[in-house]
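Below you'll find only one chain, the form predicted alone, shown as structure tokens.
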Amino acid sequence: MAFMTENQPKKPSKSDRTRAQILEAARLLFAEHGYEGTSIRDVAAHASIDPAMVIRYFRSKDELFARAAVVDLQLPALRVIDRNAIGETLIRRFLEIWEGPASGPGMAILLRSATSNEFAAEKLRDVFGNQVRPVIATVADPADAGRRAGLVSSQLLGLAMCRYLLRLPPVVALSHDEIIQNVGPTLQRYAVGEA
């Protein structure tokens, strides 16, 4: 009879290994189709289970969303960094989010969803509320973070629809330094709230 030592790693479970597998479909489906265009029979297909399982795991189809759909943006630390600085930060951890090499299909997922569907839009403003406002809300005035957050994500989102779930050509043309140096400044006086 082996005995498992403290050193020795827990192997995963049929039931994780099952979980994951239907979270991994429904990353991909949910960030091709979005929210509306994925059924759990879809999910289930691409997992190759049967639907019932996704239940099983997931209960409903919001639920499976929800936790497909976990986005940590991780932005820096505004406080920290030269306030000349704050828009070219803010840009650059945009395209870092979208286009570097530890990018997910989360944010592809509330954006494509958000427009369609009341339970992912509610999750995309819970993301930019608990995530965008309190970093902004460091840089100057606190009572006026709401607005400023508020634009500084109308701007990174409407730039998201643009050149990833649109692919309007001449945005998806621009280099990462015309973007840094159009959307920066932009950034700059929304997360600052100079005139």
Second form
Number of protein chains: 2
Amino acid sequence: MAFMTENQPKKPSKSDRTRAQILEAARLLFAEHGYEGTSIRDVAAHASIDPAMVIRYFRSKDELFARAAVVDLQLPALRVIDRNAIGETLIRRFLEIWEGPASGPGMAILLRSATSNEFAAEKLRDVFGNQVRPVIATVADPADAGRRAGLVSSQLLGLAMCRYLLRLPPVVALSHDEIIQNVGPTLQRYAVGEA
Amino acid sequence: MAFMTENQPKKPSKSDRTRAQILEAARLLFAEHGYEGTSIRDVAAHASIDPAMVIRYFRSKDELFARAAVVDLQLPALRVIDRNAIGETLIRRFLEIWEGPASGPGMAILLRSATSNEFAAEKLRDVFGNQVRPVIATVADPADAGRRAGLVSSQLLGLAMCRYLLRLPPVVALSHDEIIQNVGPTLQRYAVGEA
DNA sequence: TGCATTTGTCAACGACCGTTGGCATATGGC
DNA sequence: GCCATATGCCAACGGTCGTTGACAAATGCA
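Take the protein just shown as the form predicted alone and give its structure as the form predicted in complex with another copy of the chain.
All chains and molecules follow, beginning with the one already shown.
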């Protein structure tokens, strides 16, 4: 084998663990306090390491944020499910993404900083264009899939804002069933409803 | 008259004008770049004045922000209108607030900073509790007026995020009529719909 | 005109920030 | 055990920030 310098899937070399610790601390803090509200010194303290190491492993704060702010919504294929259950399917996946154990804080990181950080805003628009819109386009006229996906996103981002970032008490108090029953029909109409 | 030290409603004394200039510059910048993204030096430059004056007129950056972030939604009295037009009335008022000439950038200031500034977040929750919720409570069972107002807010804050802050292209492209026709029914159901 | 008050400028402070380079220590192959 | 390398700490840099106090100019009343 003449190529050993790239893609070594084994080797949990000491540094990989610190690298992961830094990234985990960064994701936690970025999700909770946003880009400007999180300093490299904060991240370093949370990872029990020197601030200089954060720069050594990730070249800059911007690059660290870019690594932390990766989002893969893994939206279900809507075409294969009952057409009347599209809204419910979307809102159920939304709750998994935000409250499920598997999904990371990626969306929280982006949403927390998108209002004051242009990179985060652009990344969030990318998520919309590359992950939400295409899925809606499989079940709606592609000509207005953008419009429909935009409406869906407005409801879902607003719900996330109120429930997870702003923590508006009545919205926090909603049960999963209440959310599904109330928001599901909205998404259904936005995604595949008349007009 | 023995009391002259308080409440002089006349007198547009030179200082009142600079004070207003500073506040206007602050509102503009806070609305566009958020609390952390706006420095006192930026505000001073926009008002063509020395940074020290900003502190002299408003005692601190926090106090300046508090003065800039006043919001009065002036929501219409829903009880006196056609019960079937409540959703449409709400979304029309929403568009006036965000795009009308009279309303200031108050909501943009709050929403822009609410994700990373606890004071702005609390202020936004206050707007919900003192302005949105009471209006919904006049047309819905007061027992779940909070829930209904929360759902309404989730849709409206989400729409504002996507259209005015994040500037998601398909949402920016929506005409007023499209917004009214699509979001109006959602608000109608959230505010006074079944269940 | 003289003078007290207002209105404004300027320089600097301490704090925190991202980032850098030098130096100590630990690790792992020979 | 030797030594190159990886890993980590420390001190400091240049910069921006909110804020302060001293001082200058303008204003307005006597």
